[in-house]
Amino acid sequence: MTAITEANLPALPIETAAFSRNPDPFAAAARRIHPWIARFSQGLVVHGYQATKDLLADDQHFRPGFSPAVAFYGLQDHLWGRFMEEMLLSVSGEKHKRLRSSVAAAFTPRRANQVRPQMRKVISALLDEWAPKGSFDFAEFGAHFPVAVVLGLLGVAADVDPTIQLGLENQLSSLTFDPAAKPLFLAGWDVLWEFSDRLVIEREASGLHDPDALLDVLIEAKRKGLLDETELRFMLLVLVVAGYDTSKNMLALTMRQLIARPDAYARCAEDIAYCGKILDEALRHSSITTPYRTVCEAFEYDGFQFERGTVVVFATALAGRDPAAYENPLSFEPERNPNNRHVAFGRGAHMCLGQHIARAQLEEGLHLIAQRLRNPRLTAEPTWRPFLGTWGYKSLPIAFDPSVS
């Protein structure tokens, strides 16, 4: 048995701009040395499909959460640091069950289908505003969709102050381990905390109660003792932050694939079920998340001894491109019938709570976008967000033929 600290492992430069633009050559070189694991500046990167599937579901030996980032920035005593270490994504066991149960009923497949009309209303209103332009940055356009959907689920006004959107944009930059990101996400944190605090105070003072509004569901959970005051606000922020970055990035990555496949794009306008196939392949091909784990109990896996305290990042995008798991993994094939289900929504107890909502809004979004933005084409080279945190396009400039139908 080889200690992972002594193993001859390749390095993956996942913090670099070159890796974000095109991770595939780096991944291919790393696989020639070891098929599923590599090093990066803060610990280990698991990039093989089977290892990702096995280890991401291991809630015995791994502790979830972002303590490594909190320690990197020296913010253990800051409220942001407490949020990163105590929110839903960062806790396990009974606390995780309690927090998750406070909102689980709002994220079922049935509930996701119930809110599809609201999703269509949101994206139609955005298209009414943006489609007549004939060209725009699709990444910027896409950023308005998921946050409006999440706020609609909460039961609050969908008009978003630009400072709040900027705060959302900067939050997951904290996962890049870049000192330059610290003032940005801390400034954004102050805005977001005030936003969530004000939402709760104003709703409770109003005396209003809508059993279908997620904000009221959370307030009721607090009254029943399932959440305390801080946990309620943390939960609001988890839902808004997670629902923002993931969905908008996935939408832009999928759009880029469809621009190169006009027949598939045209079919999306006619067939929403086909949009689901497109989405599944996009999640396999270009998953945007890099979940963090820390080894909390030493264990053995596939010939390696993992020591307590080791930081592990799971590169789900690379797992979806693992040639040991998928035939022609770099090819985007919506009609593929893979033997292996993608891991974009995670595994185990921390599998993405909002996956059904995310799928529904992306399917509805693709369907209506394809009807209204005809013949899309790139007008300039896209730019990329960091791979760590939530990968995707920073900009995706396109032109198109507007349609009023």
Second form
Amino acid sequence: MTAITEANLPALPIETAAFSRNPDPFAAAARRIHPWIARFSQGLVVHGYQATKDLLADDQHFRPGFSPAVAFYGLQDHLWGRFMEEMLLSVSGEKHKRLRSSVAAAFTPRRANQVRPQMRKVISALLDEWAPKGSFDFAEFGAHFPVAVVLGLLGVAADVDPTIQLGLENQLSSLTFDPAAKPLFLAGWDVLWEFSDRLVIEREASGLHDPDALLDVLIEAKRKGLLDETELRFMLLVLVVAGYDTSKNMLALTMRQLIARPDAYARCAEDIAYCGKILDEALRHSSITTPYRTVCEAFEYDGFQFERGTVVVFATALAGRDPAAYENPLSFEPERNPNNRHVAFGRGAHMCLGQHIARAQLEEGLHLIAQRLRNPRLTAEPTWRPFLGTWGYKSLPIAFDPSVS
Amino acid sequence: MKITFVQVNGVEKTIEDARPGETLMILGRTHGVEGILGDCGGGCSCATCHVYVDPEWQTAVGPPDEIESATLDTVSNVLRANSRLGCQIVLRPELDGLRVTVAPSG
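Given the form predicted alone above, produce the structure of the same protein in the form predicted in complex with its partner chain.
Shown next: the complete complex, the earlier chain at its head.
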């Protein structure tokens, strides 16, 4: 048994711009030294499909959470640090169960399907505004609808506060371990906290109650003693933050693949079930998340001893491109129908709570976008966001032929 | 406790030493029952531990609650009146002898 700290592992320059732009050559070089694990500046990177599946599901030996990032920025005593360490994605066991159960009913596949008409309305309204332009940055366009959808789920008017989008923009840059990100995400944090706090106070003062509005479900959970005041606000924020970069980046990455496949894109306009197929392959080919875990109890896996305290990040995008799990992994093939199901939504107790909502809004989004933005083409080279946190395009400039419907 | 799974490949697998308190999903996954995946670790959010409860056991096992029923929508194309999610069935002595069939993926 080799201690993982002593093992001869390759280094992945996962924090660099070159890696973010094209991780594949780096991953290929790393795989020649070890097939599923590498090092990076803050710990280990698991990038093999099987290991990702096994270890992400291991809720016994791993603790989720962002303590490494909080410690890196020295923000343990800041409210942002508390949020990062105490919110839904960061806690385990009974507390996690309690927090998750307070919102579970709003995230079932049934509920996701029930809100599809509302999603279509929001997306159509955005397209009415944006489609006549004939060209725009698709990444910027895509940033609008996850916010509108989540506010709709909360039961809050979609035009409530345009500044929260700015607040959201830099939140997950905190996971890049880049000191330059700190003032940006902290400024955004203040906006988001204020937004969340005001939302609760104003709703409670209004006397309104809509059993379908998630905000009221959460306020009710607080009244029943299932959530305290801070947990309620953290829960609102985690729903907004977790649904933002993830959905918009996934949408833009999928769009990029479709621009190169005009036939598939045209079919998306006609056939929403096909949009689901495209999405499955996009989630396999270009997953955007890098979940963090810390070893909380020493264990052995595949010949390695993992010691308590070891920081592990899971590169789900690379797991989807693991040649041991997928044939021609770099090729985008919607008809692939793989035996190995993608790991984009994770595994285990922390599997993405919003996966059904995310799928529904991305399917509806692709379907309507393909109807309204005909013949999309790239007008400039896209630029990339950091790989850690939520990977994806910073900009995706496109031109297209607007269509009324 | 004795629990029998008809696996998704049609082959029966009987587990003789199941313990009360664990869930049917954990039991199936621990024993490598074909088709019991349990992706979400028992959180009732992925429907990858879908089983059909044998009719004579349906009353003892009971119906799904509201959230489980809504999650079963994921597998609506293979849903039956006796569908349950294994992660929501906690084994108890009255279920000794239970027999379920693992549903195909939706």
